Amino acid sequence: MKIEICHGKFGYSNERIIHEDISFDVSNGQILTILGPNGIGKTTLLKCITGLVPWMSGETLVDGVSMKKMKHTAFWKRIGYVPQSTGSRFAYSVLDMVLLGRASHMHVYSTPSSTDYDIAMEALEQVGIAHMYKKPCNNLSGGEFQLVMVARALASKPEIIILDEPESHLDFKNQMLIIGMLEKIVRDQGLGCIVNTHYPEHALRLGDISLMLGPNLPYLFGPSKDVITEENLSKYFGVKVKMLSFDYKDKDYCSIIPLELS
C-alpha cells in the first residue's frame, strides 16, 4: 500500500494557511517520521492525510486512487490511527477497548464475533500486554494505555498505521517500549507507518524517511539522515545542536544535544 499527499494545502482561512503545496509519500515497510516545533501543524497534517479534516486543495491518494472516491469504511479498514493521548480513561476493559478497532469490519448493529475477539487478543499479544486483557483502562499507566491504543489500531488489520506523538508524556522506559514495539511490528509485518514526534532522536532512530516542518520555512522531505542534520535542526527548531554518533551492540545510534538558542 502507498499513501501519497499531492499538493496538499490547509488553512483555517485564506489569511491563515498552515500547510501550503505539501507533497510526500510512504509505502509498506517504510516508517515516515514527521517532526517540527510545537504549533507547526503536525496533528493537523495527520488529520488532513486521513480525511478527518478536509484539504483546502490537493488530495490524499491511496494506491493512486483519490481518498475522495473511496468509501469511508474501505479506507479505515486499511488505515490504523492512534491519536494523541488525552489522559482520559474509560472504564472499558483492555480487551473491549481493543475490540473497538474492529468497528470498520462490522455491521452497524452487529456484535463482535469469536474471530473479532481472537484478532483483538492477537493485537494485544503483538504489543506485549495480552495478560492485561481484563484490566480496566482507567487503572492503566500512561505507557500501558498507549500500548492499548496501538493494539486497537492493529486490530483493524491495517496496511499503514498512523500515530500522533505516541511517546509524548512518557518516561524513558515507556518511550523505549513504544519505539521498540513500533520497530518490531513494522519490520515483522511489513506495515507502513507515519509517526508524529517532538523528539529528533526518535525520528532519526525510527524513520526511513522524514518530513520536517518549520515556521515560515519550506518543508523538508527525504531520507531521515539527510533531513535530520545539525543545520536543519538549528534552522527549523531555533536551537543549535550537536549530533554525536556511536555504536551499541552492533547498531548505530545518534545522540542530539541542544546547546543554545540559535
Second form
Amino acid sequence: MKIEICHGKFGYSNERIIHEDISFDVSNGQILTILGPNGIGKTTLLKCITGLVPWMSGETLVDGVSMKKMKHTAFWKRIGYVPQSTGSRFAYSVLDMVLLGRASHMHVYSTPSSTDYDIAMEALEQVGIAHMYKKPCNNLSGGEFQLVMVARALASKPEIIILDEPESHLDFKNQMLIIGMLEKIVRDQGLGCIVNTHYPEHALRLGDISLMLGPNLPYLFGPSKDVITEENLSKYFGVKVKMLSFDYKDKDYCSIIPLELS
Amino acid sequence: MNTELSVNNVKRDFKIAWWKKAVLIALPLLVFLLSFCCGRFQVAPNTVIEILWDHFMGLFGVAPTGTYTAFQESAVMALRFPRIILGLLVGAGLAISGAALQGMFGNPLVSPQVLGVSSGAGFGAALAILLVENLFLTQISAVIMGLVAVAVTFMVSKVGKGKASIYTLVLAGTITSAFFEALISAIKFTADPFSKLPTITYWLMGSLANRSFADVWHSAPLIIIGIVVLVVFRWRINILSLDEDEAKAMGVNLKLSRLIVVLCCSVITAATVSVCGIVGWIGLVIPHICRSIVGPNHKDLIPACIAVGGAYLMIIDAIARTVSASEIPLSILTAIIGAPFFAYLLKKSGGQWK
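Next, give the form predicted together with the partner chain, keeping in mind that what was shown is the form predicted on its own.
Now the full complex is given, and it begins with the chain already shown.
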C-alpha cells in the first residue's frame, strides 16, 4: 500500500496558510518521520493526511485512489491513527479500549466477537503489554497509555500507522520502548509508518525518509540522512548543533548536541 | 500466545459475574411484583399473584380461579398496573438516557435534562394545561415541545462557526433550558392560582398518580423504541466518549452516531415528561450506581441501567403512594433519596468517577 500527498495546501484562511503545495509519499515497510519546530503545523499535517481536517486544495491518494472517493470505514480499516494522548475519560480496561479499534470491522449494532478479542489481545502482545489487559486505563502511566493507543490502532489491522509525537512527555526508557516497538512492527509486519517527532535523533534512528518543516522555508523531503544535517537543523530549528556519530554493536548511531541559538 | 492469556480465559475475565447478573434480573422482577402490594390499600403478595395469574390466563380464555374481592382486583389491575409499568419504563428510560449522554459527552455530570428536552416538554405540558384541559393533548404537546427544544439546542450550537462541537452542544442545551424555564414561569404567572397553577406545579414535580392503560399506550412505544435502539447501539457509545478525532479514526460516522444517541435520548425524555412530568435525578444517579456494579463499559452499563433505573422508580412510586394520605410528587422523593446518596458516592470516590 502507498499513501501519497499531492500538492496539499492548508491554511486557516487565505492570509494564514500553514502548508503550501506539499507532496510526498510513504509505502509499506517505510518509516516517514516529520520534524519541525513547535507550532509549525505537524499535527495539522497529520490531520490533513487522514482527512480529519480537509485540505484547501490538493489531495491524499491511497494506492492511487483519491481519499475523497473512499468510504470512511474503508479508509480507516487501512490507516491506523494514534493522536497525542489525552488520557481516558472513563475507567475502561485496557482490553476494552483496544477492542474499540475493531469498530471499523464491525456492524454498527454488534458487540465484539471472540475473533475481535483474539485480535485485540494479539495487538496488545505486539506492543508488549498483554499482561495488563485488565488494568483500568486511567491507572496507567503515560508510556503505558501510549502503548494502549498504539495497540488500539494496530487492532484495526492497518497497513499504514500514523502517530502524533508518540514519545513526547515520556522518560528515556519509555521513549526507547516506543521507538523499539515501532521499529519492530514495521520490520515484522511490513507496516508503513508516519511519525511526528520532536527528536531528530529518533528520526535518524528510525531511518528511511524524513520531512522537515520550518518557518518561511520550503519543506525538505528525502532520505533521513540527507534531510537531517547540521546545516538544516540550524536553519529549520534556529539552533546551532553538532552531530556526533559512533558505532554500538555494529550499528551506526548519531547524537545531536544543541550548542547555541543560531 | 501463552496459555494463561488464551481468548477464552480473557473473555471469561470480562464477563459480568453470574450473581451480579442474577441480581440485576431478579431485582426489577421482584420490585415489580412487590409494588402491587403497596399503596394506601394493601394487598397480600399471594393475592397479587392470583390476580395477575388469572388475568394472564384470561388472555388465553381460561376462567379465573382465585379468591379475591373485586375491590382488590381493581386496585391491582386498574389503579396500580399502569403506574407500575410506567414506573418501570420511565425509570429505565431516564437511566439509560443519562448513561448514554454521559458516555457521549464523556462527562459523568450530564443528565437527560442537559439538552433542554425536559424544559421544552415541561413547557409544552404547562401550555396545554393552561389552554385546554385534556390529558391526551397535554401529552402530545409535551412530546412535540420536547423535540422542538432539542432542535433549538442543535440550531443554537451551530450558530458559532458552523462546527457543532460537543461543548457548544452542552452550552446550547443550557441556553435552551433557561429559555423554556422562563416560558414555564411566564405560564405559571398568568395561570389561575386556584385551579390551573396547582395542576401545572404538580405536573412539573412529576407524578404517576391516576395513570391509566391509555397513558401507557400513548407513551410506552416511544420510550421502548428509544431504549431498544440505545441497547442495540450500546457498544458504540464507548467510542463516542473518546476525543472527536480519535472516534473518527475508529472509522465511525461521528455525526450520525451522535444524532442517533441524541434523538433516542430526546424521544425517551420527552415521552417520560409527557406521561408523568419532570422526574429528576434518575438519569444522573442511576448510571453512577450501575458503573460501580458492572464497570464503565457501556456494553454492560446500558442493560444494567434498565434494571436498576426501572426498579428505582417503581420503589419511589410505591413510597409516593404509600407513606402519606396524598400522593408525594416523584421529584421530591428522587432528590431526597438521590441527593444524599450522590453525596455519599462523591465522598467514597473522592470526586473521581472511575
